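Encoded as structure tokens, the following chain is the form predicted on its own, with no partner shown.
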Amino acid sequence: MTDLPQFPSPTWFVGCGNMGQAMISGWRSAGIDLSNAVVIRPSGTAVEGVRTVASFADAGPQPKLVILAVKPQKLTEVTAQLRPWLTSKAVIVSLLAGVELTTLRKHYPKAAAIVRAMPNLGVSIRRGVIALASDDADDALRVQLSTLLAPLGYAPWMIDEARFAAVGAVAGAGPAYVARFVAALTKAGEKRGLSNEIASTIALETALGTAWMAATTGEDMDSVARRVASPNGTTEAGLAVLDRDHALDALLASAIDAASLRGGELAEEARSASLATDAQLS
């Protein structure tokens, strides 16, 4: 049987919402030992398996491994609270959209390494998507978080930020777009005289069927929809207006590039912030 990935010791998880909560979830269904593992949030609400604290005088050992996973707007204020319990042996892992290698390294300077991730919700279900980054992390960092979170999902290294943020905003923000298209599925569906029951299932189904059938076939998504697609039948007069002037295609690029446009505004957000925390934190 093959070993189990375990965490360093110690690991905090400096925040822990919907992202957060995703992973931990796939790592537990995984069988992974979360006990080497501390989730610091003020609110102390516990998080199903990890040992959860307030704040960072009762995680315990000073960490090895950091998970960033707090709002964006609180970087500078969590930077603050956070710094003077960081040796220089500590490696962060920011799950921070849109914030970049070099405003976390002016926040973290002594850090031993730095990496970005941007994991999506089917981490949850070890179905996910991880886009990895950094300047600075060594072949065996990279080897143990490959194989740290290789559990969840698909977890490639990007070789530069714009691919890293190319892959945030199709693979962070896909979920939201297919859960839309599977929702006007069903709407057509209750427009067709079928309950919400009967046609969400369909509409779940089918998406989920298709989605696991190219997967597992590693068909190509336009020959998938050939082989639906009898001449002159009624699929094909489907797709006519799906494909008419390539209209889904662009509607999808607009959402993508509008994904896009925000993850360069909270960058240069962060870059802001970043010079008011150098002044205040030298």
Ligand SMILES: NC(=O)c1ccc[n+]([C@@H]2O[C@H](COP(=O)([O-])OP(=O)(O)OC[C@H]3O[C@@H](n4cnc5c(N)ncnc54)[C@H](OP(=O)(O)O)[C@@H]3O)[C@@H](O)[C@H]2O)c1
The other form holds:
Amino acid sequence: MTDLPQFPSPTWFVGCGNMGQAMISGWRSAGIDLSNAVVIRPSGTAVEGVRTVASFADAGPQPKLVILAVKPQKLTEVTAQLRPWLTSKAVIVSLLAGVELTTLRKHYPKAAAIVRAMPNLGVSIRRGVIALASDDADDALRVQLSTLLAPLGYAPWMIDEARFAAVGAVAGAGPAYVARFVAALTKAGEKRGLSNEIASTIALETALGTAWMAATTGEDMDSVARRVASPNGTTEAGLAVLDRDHALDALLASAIDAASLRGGELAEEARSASLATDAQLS
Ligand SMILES: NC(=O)c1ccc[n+]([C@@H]2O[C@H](COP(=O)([O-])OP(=O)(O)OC[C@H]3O[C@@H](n4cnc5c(N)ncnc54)[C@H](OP(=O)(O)O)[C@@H]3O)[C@@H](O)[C@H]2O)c1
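Please could you give me the other form, the form predicted in complex with this ligand, since above is the form predicted on its own?
In what comes next, the whole complex appears, and the chain from above leads the way.
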């Protein structure tokens, strides 16, 4: 198939744990050719469908595209190992939560462009959300990356890092919050006498069916809720509890506030680490 997106040759995945593998699973199930790509991870543990090596020296020709998928705390260590292999043609796409463009630019001063991407785990089944931000990617690179990421889900470019962080706070962490909601629905079913197997299955299928219905029809969530709740009926009685004092809205807003606060702390830690290691890297 000629219309499938192609990875720049060569593309290096630096680190490939939970998120790197989720993205690769999504691309593989979309039928994308990964023969131009190589995974570099210290364990050398094979990643299905992609050549995997344990050291940069074994990765082959210098990369055109680098997808950084290590933990934020590893940035300085990995940069010291990676920089000798980079030319000024390399584009860096960083998945690192909380590490800002200015910090990345200090680590990779010669990179052709630097892009932040914040995916969520839905990429593995091609229903992910991937926020994108850059202050130096040109239109051609934006189109190229959008095309490459489209098979993994919804990948909007955000106009600044504040909005990028907002998408990350909602969508990056979102699967964890949805998981908690489904678990709470399960516990409520068990409390009413259902077995765990039945309660967890109906909670999951209800979440999936509701999301799928809204995603395919475009119906908004207020309308979905209204269609379920007849006046003075059972659902309306339940919604009155969830809606009282905007309890659910307030709970989620404070969860996302806490995540954003932690994001700010991680960014600060990355900035400080970057200052401390400037001399070491230059
Ligand atoms: N998980 C999520 O839902 C999620 C969501 C959004 C963004 N992110 C971001 O994605 C990044 C990766 O997260 P993760 O959950 O995938 O972490 P992870 O599962 O811990 O994977 C980290 C990877 O880094 C590799 N690594 C460690 N040191 C390295 C080195 N010196 N050179 C090359 N690779 C090295 C590890 O290699 P080995 O496997 O060989 O040990 C591992 O493959 C993080 O920055 C995170 O902020 C994650």
